[in-house]
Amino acid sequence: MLSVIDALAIVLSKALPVISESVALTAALNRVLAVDLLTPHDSPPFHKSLMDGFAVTTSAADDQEMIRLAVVETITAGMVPSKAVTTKNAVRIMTGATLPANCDCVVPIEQVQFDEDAPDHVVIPRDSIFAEANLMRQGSAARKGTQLLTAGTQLHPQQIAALAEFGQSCVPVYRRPTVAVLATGDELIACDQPLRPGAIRNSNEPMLMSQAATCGACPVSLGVARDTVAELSLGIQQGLEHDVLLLSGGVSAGTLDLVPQQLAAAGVEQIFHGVNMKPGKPLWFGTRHRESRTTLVFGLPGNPVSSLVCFELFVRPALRKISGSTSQNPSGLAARLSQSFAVKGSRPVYQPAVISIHDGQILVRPVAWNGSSDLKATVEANGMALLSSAHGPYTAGDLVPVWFWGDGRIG
């Protein structure tokens, strides 16, 4: 079998971005840029003041202590300057406004001596005036035609504000993907009917329909297939109309595992089957090609935690990365074990897990789990730890790779 690193390499060397759209920037939170972005104009585009206070000259500052002006001008943010600040004069400014000529130091008006009622000149200690004081320089900040964003940054609230700073109304962002999940099996019911003798309600959907949408693609639900090569059949072509197409359950060797077969009817070419690992061993991958799409097809165990792992592990960095982004493949943080461990068996086992942070270290506690169908050990969880039988028992304070399930929130 595949080990993990190596099945995901491979699952990265087919995942490849699709087409580019233009959104408003209303529209563009969490979308990935399509191309690189350079800066219009410079920033700030005018030299201003950092301060409520009074923008004077260097020059002005002489053997005095303290140093009598005349105030001669108020700028507001908004205002464009029409008198020069000289040695005898100087002008009352506020937070953002443009400096006038031949300003370099901008005094706060805590330091100074002013009276409202006689607005007419300001008195400001010697020690106060210092060259480039509490003022920002026009280009200061990005010089036009300097880089602002490159292709494949996810944009989040600091990066929507810098494209409207620049005037970028429309932002060229890659489409979202659309991941159709089917789930299969003749046991499958759902949520709202009542059980049955043999039955099981339908959680794999819902799952994996919820981990696409954290992904910023666009899932599509085909319902259940029941094992039937009819059903199969219809429901794999419905889902190779998509992007990414995920089967949960019939991957296996059971007398029912239908799916691949069914998907080497409909075109589907086998990458691999099997990846050394727990859960989610009996994994299966390929691709389908027509035209100008090519869809990505996992067939995923139908234990709901070998599900749930095999898309962290898997789906989610192809998603990445045929969403454009940069960054497909985060590896592993280290953390410390905050209790003892053994792990049972022989292939590496991705733990159901709490990561929190205390004391400034990164700690994780694996919970009780009691193998891939057990869905309620995860609801404690918030990611997974990668443990291996080849380390021997664990002990608590033994560091450990530990990834974030979906948005990757500590507590």
Given for the second form:
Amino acid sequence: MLSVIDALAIVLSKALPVISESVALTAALNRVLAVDLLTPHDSPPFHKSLMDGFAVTTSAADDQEMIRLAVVETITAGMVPSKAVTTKNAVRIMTGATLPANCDCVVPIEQVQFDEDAPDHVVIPRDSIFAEANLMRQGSAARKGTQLLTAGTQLHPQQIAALAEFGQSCVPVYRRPTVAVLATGDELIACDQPLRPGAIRNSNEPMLMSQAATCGACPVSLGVARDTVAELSLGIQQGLEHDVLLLSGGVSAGTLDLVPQQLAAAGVEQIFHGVNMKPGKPLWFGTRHRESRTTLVFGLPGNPVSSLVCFELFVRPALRKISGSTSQNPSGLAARLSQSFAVKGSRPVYQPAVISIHDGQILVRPVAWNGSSDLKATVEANGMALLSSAHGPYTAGDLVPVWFWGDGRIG
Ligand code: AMP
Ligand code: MG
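Show the other one: the form predicted in complex with adenosine monophosphate, since we just had the form predicted on its own.
Time for the whole complex; same chain goes first.
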């Protein structure tokens, strides 16, 4: 059977970035930049003072211990100086203001003295005057035409700020992919319905919608399809209008597991069915191409923890790539097991777990879990550990790969 690594490589080979669009800078947070951007001007755009103090030229430092200079101008941030500094004069200057011509030193105000009899003069210790002190040269952070950001970068607050600094009020980003979610099953009832014999509430749909939202995608609910050809084919048709179609349930070997045949009938090409993992073994994956659009179709096994784990292992990395991100798919962090653990069966287990950091070390504690239908156990977990009988039995302190779920935050 296909390994998780091979299955993921196949999924990623089919996941291609969506087209781009331009959005206002204020709407660009967490979006993925679609083009390489060069700096359109120097940063800083002018020589500037880093201190409140006095702009001077180091040529003013003669053999006197205290240098007395005439103050010819006061420059605050935003002003443009009109006078140059000379060996005889200084300019009072504020942080962020443009340096006067000839200035190669700013002496902080705390280091100077004033002469009460000559208020238009300042007295500066010679030791406070040295070249390039307390100033920032034009272009010293970035020269015009150097690389600012590369395509595929997700825009966090610091990148948003850099875009603002360089006047990028309109930002080319990849379109947010749309993800249709179709739950399948005769037994499913909505969350606001009372339980009746044999029925269970549809928890996969809100889970998958939430997972898609944490990827920055646009989730679209297609409701529940009963296990009938008519309802499944209608739901699938609607789902194929989107970048990604997630179905939950109906991909195993039951008599009403009609999803693979209905996907085939809708023209979706099966790429694989079945992955060597627990939970999630019946995972189905295929693609459908029409005109310029490719829809990735995931038939997720209906058991809630199978759906959850398959999303994290396959759908999240696929959405990252479709969204244009070039960030690496995390291969798992190495965490120390808090307790011994015996793996049942031969398939690699993606075990719900609590991942935490203690004294700079990543620790992982498997939660008590009764398998793929035990959703309740996952509310305690914030991620999963990969445990396999090939490497076990495990003892406390063993290093195992772990992944955070969702946006990867601890706690
Ligand atoms: P299936 O993959 O359709 O055979 O479903 C496997 C198990 O998952 C069954 O016990 C289903 O009742 C359950 N299941 C399927 N879909 C959902 C859903 N949307 N929400 C919660 N449980 C589900
Ligand atoms: Mg079913």
